[in-house]
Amino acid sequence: MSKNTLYGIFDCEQVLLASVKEIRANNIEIKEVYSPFPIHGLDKVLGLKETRMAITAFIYGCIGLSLGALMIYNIMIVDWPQNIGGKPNWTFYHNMPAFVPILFECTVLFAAHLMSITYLIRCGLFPGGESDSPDPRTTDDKFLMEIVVEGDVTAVKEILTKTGATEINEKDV
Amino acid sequence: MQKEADIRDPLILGNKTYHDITKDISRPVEGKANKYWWILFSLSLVLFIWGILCMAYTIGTGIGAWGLNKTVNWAWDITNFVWWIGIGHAGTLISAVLLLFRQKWRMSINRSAEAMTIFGVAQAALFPLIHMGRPWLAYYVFPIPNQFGSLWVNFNSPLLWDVFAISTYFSVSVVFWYIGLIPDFAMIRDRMSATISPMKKKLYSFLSFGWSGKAKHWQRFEEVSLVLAGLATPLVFSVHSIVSMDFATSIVPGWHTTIFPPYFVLGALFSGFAMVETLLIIMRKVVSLESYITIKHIEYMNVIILLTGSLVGTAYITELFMSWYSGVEFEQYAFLNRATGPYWWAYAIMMTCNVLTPQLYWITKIRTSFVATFILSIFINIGMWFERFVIIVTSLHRDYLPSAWTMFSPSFVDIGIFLGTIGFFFTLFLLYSRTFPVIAQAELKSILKSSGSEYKNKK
């Protein structure tokens, strides 16, 4: 059987939200949304998991601090040892107060770029990467349903009509 | 969908369609500059010229090229960077913990205020790198091994607080700034033509880093922005309380305040959102913003300006009342001297920009009107500048030795510096409004349907 893509355009994201919904209750899998801003909820109702990106940023905060941490200690207490201001720093317990705002810095530093760089990673978004979007206008103002048909594309394109698509392409696969 | 109050003003004004969005925020890019353009940047442009030689001159010569003395050893180079990065505060503010309050009104302004903290801040960053005397070994400020028997940084010290906080505040806004622009520098690149302009959709191309806006990406982009804003949020309060702390630290008298850091952390923001106004009433006229940057915006930055100016005179007044309340006579006269000494009229300055001006939005006329925020906006900057001079220099010109008390006075080369680095912000602004996408555009798409006058009138 030959395998078909189809490419369902939507002026409108609420209209585009009620075909996803539609479409899927008919068991026909969506291979991907493209729009121009992100939509509330299209995730949910195009079953996407949740993103872990949060997760990776208490991790790299976590590491970040540790860094710090370590970095300090060794620079302050053990490699140096010095008596500044009256305020001799033989250990890293009592000099802690005066070592709490660069800690945060680090800690923020090394989330906030990690984190950044792994979401570019994921996305496959990198400097100079070509736009896989079948069609340009998905970053103006239209929104497009890509599917994969394999047989038969007369019923599904019949659902993208009915629930409001303005244009339906067809390519082979 | 989000829906939205009808007793709301709409953001976005005129009938605007999603399209109409894309053709209004690529128009700057894709079009020709105009004559008000040129002549700004040519003037901007002079200015920064003017401040490199000066800068050269610094280099060359040596600190001694400025008008400090032995008494007045620190004037206008830190009065500038605490300005700068002052201003450099409003972006983030606007674009983190509005996002954190949910504030829609923040889309229309966000991207130029973040492009306003990243230049203002590279501004602030060239003081304490000229004022090393010898920028090529700037590297020492950094913890980096070393071949001179370890040689190492202090940690205690606020000077390298300093340092990793505006580091860390630099980078990190340059990267909410960049994840933000992403989708915006797709939307550029899908309407360039590669057949007449091969060079920019190159260019454009480059930039968007292949964005396509699927629905997992989006659904990341959001997660990471909404962490970012996390992030950034304590960071902005971090920079300017660390900032605060190179004088509070110390024992000058004038300097020595546990009120140092909410003090000027508030007045970075008071300062930062009178710059953003500033830039954007022009900025809304010279590349047709209107619909986007509405009367309302305004408003909303207004009422900030209010209530952080409101609590900079408080401020103010309490560090009155404790100088007198302490009962240290050194204190005591450092305020005095202050306000009735030979710097009155700077203390004056300060007082009418930063108290009374910021009163006046009270009056609804004032607050909804572009010429008078403009004009106040304009006072405001001047004030804050004020502000941190008279805090750095009235509290070292007459210190406690009566034989080392001297007045300060600019050199040339100090006034040139300042306004080359005034020169360099606009060039850089200019320059920004005339290649990038200056309004968040995909954000403010999502709120079209909601805030938009069009579909408001509907409902």
Contents of the next structure:
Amino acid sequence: MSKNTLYGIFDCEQVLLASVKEIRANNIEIKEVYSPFPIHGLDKVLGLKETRMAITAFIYGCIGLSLGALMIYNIMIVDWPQNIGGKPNWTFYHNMPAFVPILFECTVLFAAHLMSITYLIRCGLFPGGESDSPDPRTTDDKFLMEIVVEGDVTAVKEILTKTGATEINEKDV
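Could you present the same protein in the form predicted on its own, rather than the form predicted in complex with its partner chain shown above?
One chain, no partners, no other molecules: that is all that follows.
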């Protein structure tokens, strides 16, 4: 059996969402959906698992908190202790209320920057990365659904046409 890849191109995200529901209801596997912007509810309709990005954000925040505390301890207690405003300078926990804003900012800084870097690397959006989008119009105003079909493609083409695809392209794999 030959494998063919069908590309259904849509003009509206709501039409695409309805088409994805219809195609998944007919037990047809959708390989990928390309969109110029995130579509609310598409991940649920496609049956994708939740990401683990929240776990990485927590880990990166803990790293930032730890490095911030280590930095404050080293600067304010070990390296250059100073009596500022009558606060004791020989212990970390006596000065903790003054250090909370700095610790919070270090946590947010590390979580935000490392999450951005992780996202860009995970999605392959680093400088010099190649786009795997089969149609450059998906970065502007079109929505594309990629379906790999084994055997006869006419039934899938009919469903795509019925559900609102404005253009259907076929490619042999």
